[in-house]
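As a starting point, one isolated chain is supplied in structure tokens, in the form predicted on its own.
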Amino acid sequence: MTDLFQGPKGTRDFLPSAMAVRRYIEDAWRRVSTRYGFQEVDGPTFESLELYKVKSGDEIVSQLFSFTDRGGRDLALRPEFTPTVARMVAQLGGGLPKPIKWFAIPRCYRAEQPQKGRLREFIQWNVDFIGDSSLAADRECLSVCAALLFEMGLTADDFNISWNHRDLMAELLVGLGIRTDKLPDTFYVLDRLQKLNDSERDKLLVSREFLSSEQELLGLFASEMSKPKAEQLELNKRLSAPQVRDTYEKIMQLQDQLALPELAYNFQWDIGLVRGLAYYTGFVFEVADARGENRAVAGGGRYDKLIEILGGKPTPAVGFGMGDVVLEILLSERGLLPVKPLGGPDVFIINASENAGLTGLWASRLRRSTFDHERKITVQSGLRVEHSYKASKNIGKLLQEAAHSHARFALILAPDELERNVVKWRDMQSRTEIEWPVHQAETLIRAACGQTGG
């Protein structure tokens, strides 16, 4: 095969067990998302180039798969949904009931270099809280997160959530000497500290313009923050400064009034968490895996000007992202991922009669939905049902193919019964099986299925 006809790199494609896995994680934002009342949206996959820019300045550019459409106009695939959040609820003013909650789970495009939990192309979990400006709103958020990494199998062994609060911090910074015009640079270069070796930090701090002595304390967080907190002796040090005690009171009270129960010992307050995006203006928050072998898996905050910025009315809001890549990854290695694929079928079809066209015919009928007219809903789901395409009259390797297929049950239609007017059903785990007068069988596949009568 060319590389003409191979997947985009950084890409995936999903074969039935990719997508299975898929469909698991997704089903799960979704029902942890509406258990604490959020309700799902989505948006075109391709804004405005500048309404990307507006929110993470120029620089965002190189990160966008962008272009100019036929009419001359800059657009971007998105790389995020918060910027289209912002931008319906600008434009939908005061029209919408406070608080708002939505949550979103769009496909997202990064033109980076593929690695290790990073793709050019991925599907992220956005949760976002408009319209209150309490703590209340910022735990809720937590509370979500955290809600979605118990559901899936996680521990809290297994992940820890640092958090950090922008404009404390910029009063804690001023305070230990950083200039207040630079705020933005110290943000900007305390986002890439742990990524940078010495010799990268000392040329960026120059080349930001940084004075000698304010270099030295970004060089002593940078130091301190690759310790254990219980080793971090000299930025220990500096904030039980008399200048900067009262604000790093301020931050030990709201780790208080932040911590939810169920986190215990693992969320803590950073130091070098900044979220380095220009428009994050309080609390902000970042999950990382506890083992310290993967990517971010979540992380977000609040933006509270960003809906004002779009040109609507001042409005409050938090929220974050979650992507599929580094949380299947994570769970992948903590083998909590389904040993089976999901989705097969609710029951497979075993026809070993003359009558060929019985699979049909049980089929269609098991599959039919029941659709209530008057009040416009379906009342009963068809069923998942599957059946062979072979012509065989082997019921052993039938039942081979029913059990390779992962279906729940199976229907066995067999001369012997049926001349009886009676049909085997199976289940498949435990292969024990029961006969059923044909005239009953669909209402008690249904029963056996879950499903109650329409």
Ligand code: HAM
Second form
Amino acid sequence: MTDLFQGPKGTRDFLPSAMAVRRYIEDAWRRVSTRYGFQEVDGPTFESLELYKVKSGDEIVSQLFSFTDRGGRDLALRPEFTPTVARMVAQLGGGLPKPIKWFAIPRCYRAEQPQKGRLREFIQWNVDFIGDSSLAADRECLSVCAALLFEMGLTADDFNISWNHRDLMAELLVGLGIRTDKLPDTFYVLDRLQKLNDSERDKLLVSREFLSSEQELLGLFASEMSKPKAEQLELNKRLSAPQVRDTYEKIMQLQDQLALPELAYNFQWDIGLVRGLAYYTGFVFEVADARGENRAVAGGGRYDKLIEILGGKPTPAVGFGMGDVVLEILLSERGLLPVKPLGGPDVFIINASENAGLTGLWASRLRRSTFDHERKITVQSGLRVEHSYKASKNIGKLLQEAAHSHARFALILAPDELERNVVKWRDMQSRTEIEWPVHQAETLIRAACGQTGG
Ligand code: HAM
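Return the form predicted together with this ligand of this protein as a structure block, the form predicted on its own having already been given.
All chains and molecules follow, beginning with the one already shown.
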């Protein structure tokens, strides 16, 4: 006997209940983006391999699913969306009015070791604010990101946002004694510091040929970063030294300028925040579960040079990405996923009459939409209607079926009532029933289901 086929490692099957949760998250992403004036875009699922090699950084390149097509072109499944956004803007030249405010909800692929919060195929909400180098654009990105988390029922106690600034961080590190040519290596090491144990860290520092004074500084970072802010005494002492005081003050000013009122206390500068992607230029940020139990929920920052590097005009840009996997874990752990299954029918038709054809008649009548040919849009969409496929006329049994389907209402077509030209309308939650004249029923049903008409 052959083994059953398994889905590929790190991928998911979305059965209806999982699909409903995915749609719930995606709907919230769309709602919040459009509320802030971002427009939806998308691009290809695969791009040329080179696009990711240019400026995304070693880590992500090592996680690419890449292949060669029949024409010998090297391609890769997209591990993220930012290079696609930058390519699209570069190709358009200066053609679009600025700022460009785009969002996208692509499926992304990374050959990571699957673990809690990290898969090989995931969905990532991207929000990008292009053509504006001001702090207002950085703040807007932070605000959209936080608005989504609040929209889903999380509070400021549930998550922390840490931020840093690549250029100021570089200035600070040089002031503290890191050689300028060692900055890329230093960023690389800082990004890994908290993920390594002491001996792995020492090995990495030696292999990257740091001087002993640099090793000592990075070692200090590693030990202080794991402590609460108030206990980082040695680090604070170094940061108040004359050669870095000005830079540190600039950082503290930025902290005040970036902090939004709704994120007053859970928004912190973090000297250890580097972000793995190589295209970031200035402000970077990451959102984490306040209980520290999950991988980052979202991350982003400024990438002011990427569009130019890809052949476009110099164009500043800032944005972030949020994955569905960690967000769903976070919502589920906080008990914030909808209790009732989503997407049940509006109406379940129960036909206990002798006329079996009535079921189909009512179903198609209620499912029908109204199209406005002048405006070329659907002005009234059909209702979600279900019915039993069994021949039973037992109203009690059919009501059980209606309850299983999670219908909001049941339309009951029973012989006695039909004789009097009425139908019964039952609210499945409150279990209350009323009678409606047959000739008014469709209008009343649509109104009860929340339709106001064209
Ligand atoms: P990133 O930090 O690599 O940034 O990813 C952003 C978010 O995507 C993460 O915080 C996480 O929620 C999710 N994510 C990343 N990898 C995985 C994975 N293997 N499985 C599940 N979720 C994952 C970027 O991708 C940037 N391109 C974001 C950006 C947009 N920067 C500017 N604009």
